[in-house]
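Starting off, we have a lone chain in the form predicted alone, written out as structure tokens.
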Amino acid sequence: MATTLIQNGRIITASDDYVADVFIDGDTVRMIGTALPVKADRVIDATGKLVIPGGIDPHVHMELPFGGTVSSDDFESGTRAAAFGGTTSIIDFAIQYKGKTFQQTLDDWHAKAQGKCAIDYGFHLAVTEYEAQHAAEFAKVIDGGVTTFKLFLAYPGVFMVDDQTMFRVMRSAGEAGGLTLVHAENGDAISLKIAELMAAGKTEPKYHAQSRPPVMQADGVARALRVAEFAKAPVFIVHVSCEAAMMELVRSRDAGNPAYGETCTQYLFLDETEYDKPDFEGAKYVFTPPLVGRENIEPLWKGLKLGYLQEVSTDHCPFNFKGQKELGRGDFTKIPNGGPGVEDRLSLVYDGAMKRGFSLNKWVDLCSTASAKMFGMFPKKGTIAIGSDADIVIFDPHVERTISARTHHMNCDYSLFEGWRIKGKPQTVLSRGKVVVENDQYTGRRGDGKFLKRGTCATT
């Protein structure tokens, strides 16, 4: 197997900060030290650069059918874009449609992803039905390396589950060493509000946000947490967008419950004024939960710093403005929900975190290590240590760049952050020891990525 030596880089993990060399044999880190007495097939000089574990985005949707169309990144283009951004592992969502067993659902998603991915990938199982006949499958799913389960408290009649299903899933997942993820809103109340807005002729993109305000997210989070407490099971709230929802997590965890959550890059930088853009441009920002008032941004950053929230994902689910988002002209309910983001997460969080006085260690934790631990991948993923997978990013903290759809690699005709000038960029990206991105060029191959068979979730 090929060997690689990364020399003189500043190695940053969630706990360490030192200058050293890293010797990689095949797909594994074998030695770390100074002036290592080894020869390698390839030597990479990382002087003046940060050497960090590859990013992990645990919340993406590739090839997701939604609203009569399909998200514009498939597993090939989406994972390649992720690699350009310094992300070397993703977790997608295998969504159970009515009448499907758990295994049939996973088989469907494996068929979509297998042989396409540029980086390693795993699945959360999104459960929409859980009756007695499904119970025997739970252990099989866990044994197959899918240890996390998603529930929707939104989209009634499509994905939304009732409280009995939520309780069953949480209890079964907790007993098996797994973790339940919840998209938490009050789906029924939101559905009624949507109907009222439509009846009043309020059809523009901004009414998507008005139909599901922060109080409805906070309500859903509170209910999910209470049911998890009753089930004596850990719970993870996805895409927390507002302070009110975050503080429900703080309440539960302060009471001694294993309650965790994430936010996403869009909620850390953007606010509801994006919906006021003319010429239907506000549709680009239609995703769920929607953007909220700007007063929530700094509390979310504070929550990340203090540990109220554990990591930053993207909820990457892109739809082109032309031909896809435009399906909702004249009816905001028909705008496909989602936006692009997987490529820019690592750099955006670096730029924002450094401006707010975060440590480099905390940045790495938020973008890699916390997810590796939470979702059963640590220490193979999420750190640079002897025996870990050689998922490594050589990151230039000094270079500045402008984000633009003209230069990104996501298969989407717009960027949520078009024209933003940020500092910090991945220079070289290794996935299990293989250089897949170097100097803005993709050097990997379709199908390089492997399925991640994940273990017990670290929720204590």
Contents of the next structure:
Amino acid sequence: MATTLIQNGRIITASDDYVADVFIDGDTVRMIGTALPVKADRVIDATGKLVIPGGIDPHVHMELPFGGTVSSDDFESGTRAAAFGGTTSIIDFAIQYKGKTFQQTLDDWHAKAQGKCAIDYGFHLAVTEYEAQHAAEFAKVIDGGVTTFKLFLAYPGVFMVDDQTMFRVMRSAGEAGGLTLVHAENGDAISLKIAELMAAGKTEPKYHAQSRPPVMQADGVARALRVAEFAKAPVFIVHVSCEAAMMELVRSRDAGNPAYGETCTQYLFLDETEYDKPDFEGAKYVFTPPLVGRENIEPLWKGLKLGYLQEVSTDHCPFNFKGQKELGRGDFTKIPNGGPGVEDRLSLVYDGAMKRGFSLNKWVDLCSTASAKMFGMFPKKGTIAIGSDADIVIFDPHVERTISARTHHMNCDYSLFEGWRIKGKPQTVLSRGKVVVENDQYTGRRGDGKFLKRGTCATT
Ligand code: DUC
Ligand code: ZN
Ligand code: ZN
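Go ahead and give the structure of the form predicted together with dihydropyrimidine-2,4(1H,3H)-dione, now that the form predicted alone is out.
Below is the entire complex, every chain and molecule, led by the chain shown above.
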């Protein structure tokens, strides 16, 4: 087994901040200390750099069939891009199509991902129908390392479930020790509004945002939280984009319920004015939920600081502008929903968090540790400790760079943050002890990443 010594870095975990060496044997952290009396096959000098646990993005969609096309990153290109950005674990969503068992759904997603990934990967199971035969599957799925279930309260006729199904899934998942994630909106009211906008000739990208405003997200969140309370089950709201929805979470947790949530990078920086871009460019920002008013941005950051929301993901679901987003010219309902994000999350959150006076520990927590705990991977992932997987990022906090589609590694012909100058960059990235990125080069191999069999969620 190869050994690696990372010397003199400033180790930042969600709780600690100190200068030390890290000795890695094979894929595991074996020693941490100053001036370690060991020889290693490879020595990496991390003086002046931050040494942090690899990022975890618990919300991505690689090669997802959506709106008559497929998201443009597959498990190979998407996980490689993630590695460049310092993310060493992702969780994708295996989506049940009508008539499929849970196991068949997972088998399909395993077939897509196996042997292709640059970093470790897990799955959430998105349940779109619950018949009697599915009841016994919850425990089996959890046993197989998929401990989280997802429901859509949006996209009627495609993914959306009714309230009875929501209640049954939450209850069954909860009883089996699982956690239910919810994409929460009022899909029915939204679909009427979409039809009205289209009938009135309001077909441009900005009407996507007008069709699903914050009040409809808050409504979905409130309903999901109350049904979870009724089912006596823990719940996690994905991609919270606005203050109104976040405050529903605060209310529920305040009442003693195990209710949690995340936001995504795009909602922490961008607002609805992006939809006004000319030449159909607003379509680049058509994802769901859409961008909202700028007045939501600081409340979301505050919510992260105060623990109203637990982590930051990306909902990475890229579609190229040319040939994919363009499918919706003249009809915003045909714009495939989603945007690229997995590569820049760690740096963007670093930049935004430092500007707002967050601690480095909180940054690490938001980008790695909280997800490791919430989604059953801690302490193997999400920290630097003896016995943990050596998923480690050597992060240069001083380097400034410009984000651009010309230099990113995501398979997408645009960036949501084109031309943005940000501070901080992953310099060297190790995935289970192997250097997979250094000096802007990918040094890993297709298939290095392994399926992450996750445990149950350590919610507090
Ligand atoms: N939202 C998106 O923007 N894309 C994929 C699925 C989702 O909920
Ligand atoms: Zn969603
Ligand atoms: Zn999503």
